[in-house]
Amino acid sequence: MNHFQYKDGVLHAEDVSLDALAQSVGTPFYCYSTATLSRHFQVFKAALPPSALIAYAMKANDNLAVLKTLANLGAGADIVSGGELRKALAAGIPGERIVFSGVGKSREEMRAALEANIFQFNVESEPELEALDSVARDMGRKAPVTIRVNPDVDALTHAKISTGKGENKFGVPIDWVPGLATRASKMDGIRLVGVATHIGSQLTNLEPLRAAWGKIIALIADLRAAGHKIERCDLGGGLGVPYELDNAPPPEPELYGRLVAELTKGLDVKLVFEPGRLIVANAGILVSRVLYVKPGAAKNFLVLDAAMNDLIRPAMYDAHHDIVPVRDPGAAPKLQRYDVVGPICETGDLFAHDRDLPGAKAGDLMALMTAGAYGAVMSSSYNARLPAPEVLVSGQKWSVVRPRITYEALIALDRIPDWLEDGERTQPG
């Protein structure tokens, strides 16, 4: 469920007209619903044991206002960089609710995370473990570590967001974990506290999770039998969302929670979860204005003022986003078939291929739905375009929570060397 509905013929975010927002903010822009963020987090939390840590995967959407909304609800953060650590702390998420994942943690990032007293490091390789041990010993600390396990389970999702197969870069092969656990237990800078796994994103079937978690639970028994004190089990995230509202929805959090309860009964561990997309995807939309309706020899194009630099998922993953007019087209609108595209000089700058939509004209506003996850956070200034600003709505209130930068600010990011300013010619060779 989301809180984007038609009222008086106009699509609203909660009680705020998107038409009015477009006039105030300009297009394109992202809009997030506080009510949807809150509901999704609370529904997921209610499905799990009360003691579980829900570490929101902030790579899905790292806007400080979104993070603060979730922090106020008790969320932790799953981070994958030093920058995300800083943003999580700035949003009021305490270190004891922060989990550090990712295959490429630098020593500087490890040091900052130890200084912040984070909850745990999900270690993904032996070289990383050795580096963390060295950093922790230099600081006179013991780093709390879970070993991220690669269970070699196909998540049955898009290849680019699958993370639990043997060929993926993530985690330690499951057969190697006992040896690495023994190594970790002998390191002065490491406190081995548990195991972790995460097999992929946008999962629409619980069976891969059942297979992966079953392997993890059996592994915990083996590690305990070998004398290791396993206190925590991080089961990751990845539960999918309905990008196409006409399709069968992914499993509800309640069913996910039942599977957790079934498999972890009597396990006696602190459970950790890392939902991202599930919390924020349907809480956000991208609003764009039609620039042109362009007839072509083979098809018609709906040219928007948003582009792949604003929302790259369709170009990168062939991802689907429902597209709806901000003005209610009525019960039986006349449909036209379009390729919905942006202004960027790439054929891949495509939001929808052969999509049947209510007939549109230049100036109409369109909303690209389910864009709260991996939308603004993956945006860029490609083609020297200004990334879309972000707006947070709460009831009748709204605020620009990331302004659109100016062209002057964009240009000021670059520096011209003195010799070019002086007009000096570069000699060949």
Ligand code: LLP
Second form
Amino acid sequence: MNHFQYKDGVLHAEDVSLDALAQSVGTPFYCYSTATLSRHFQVFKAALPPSALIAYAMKANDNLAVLKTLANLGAGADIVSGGELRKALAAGIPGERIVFSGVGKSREEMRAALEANIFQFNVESEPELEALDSVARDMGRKAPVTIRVNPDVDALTHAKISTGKGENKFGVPIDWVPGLATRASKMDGIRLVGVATHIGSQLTNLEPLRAAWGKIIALIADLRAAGHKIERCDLGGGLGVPYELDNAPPPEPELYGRLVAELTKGLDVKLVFEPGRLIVANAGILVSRVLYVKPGAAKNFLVLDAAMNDLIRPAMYDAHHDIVPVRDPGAAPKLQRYDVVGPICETGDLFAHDRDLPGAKAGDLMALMTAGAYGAVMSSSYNARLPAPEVLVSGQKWSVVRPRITYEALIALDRIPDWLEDGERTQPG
Ligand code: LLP
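So that was the form predicted alone. Now I'd like the form predicted in complex with the ligand, please.
First the chain shown before, then all remaining chains and molecules of the complex.
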């Protein structure tokens, strides 16, 4: 369910016309719906025990306005860098609702997170545990730690976003966890509080979660039997979203919640979840204008003014995003088959292959749907393009929550060293 619907023949974000927004902010731009964000957070939260911490995985969309919207609803944050820590704090997410994941936390990042009194560090290896112990001891502190477990389960998702198999870089192999827990319990800078896992993203089947969580829960019993006080269990993120409206949708949060309840019954732990995509994906779209309808020898191309620098998911994961015209094409439009592409000089700069869309012309606005997660956050200025700005809508209100930078600002990021300034030639001729 999202709040992008046609009204009076024009696609709206809640009560705001995307045509009018395009006139005001220019294209391409991202547009997020507050009502959708809030709804998704609340539906997910309602499916889980009230005491659970929902640490939104902000890597999916770290715009401060999005974070603030979720923070106001009680969300915590799952962070993976010092930069995300700063953004979470800047958006008003308190340290006590912040979880720090990731295989490569630096000592500086650990220090900053300890200073912010974060809720827990999900530690992924013995060397990382040693580093955290030493940083915490230097500060006279004890870091709250869960061990992230690699359960060696195939999440049945795209290989590039699968994280729970033995060969993946994530987590500690499950058989090694008891040994590492014993080490942790002897470290003065560490307070072992629990275990964590996250097996992958865009999961459309609950069975891998059942398998992984089953192993984690059995592990908790072993750890407790060995004398460890296991009071928290972080079950990660990963629940998928429907990218194609005519597809069988992934399991609803309610079903996911039922699985959690079934497996954790009587476990006596505080549960932590790290959903990202589920909260924001369908709350965002990328609006773009058709530059040209380019006839080709083999096919017709719809050349948009958005490109892979704005939304890299199709190029990187062959991801599908529905594409709809901003002007309502009516009930039975005449369809044309297009490759939908951007202006970047790579064949991979392609949003859709052989897509049947209502016949389009230059100047038409198109919306790439389900672009709120891993969209703007993964954008770049490749080809010296200005990343798309971001707009947040709430009812009839809208606000540019990240402006388009200027070419001057883009150019000012670089420096020309003195020795080049005087025009000295380093090559003959
Ligand atoms: N927790 C951890 C430790 C993670 O690594 C991730 C995602 C999440 C939670 C959130 O997972 P979600 O609920 O969003 O599935 N760029 C890719 C997705 C990368 C996911 C990375 N980790 C994409 O566009 O599909």
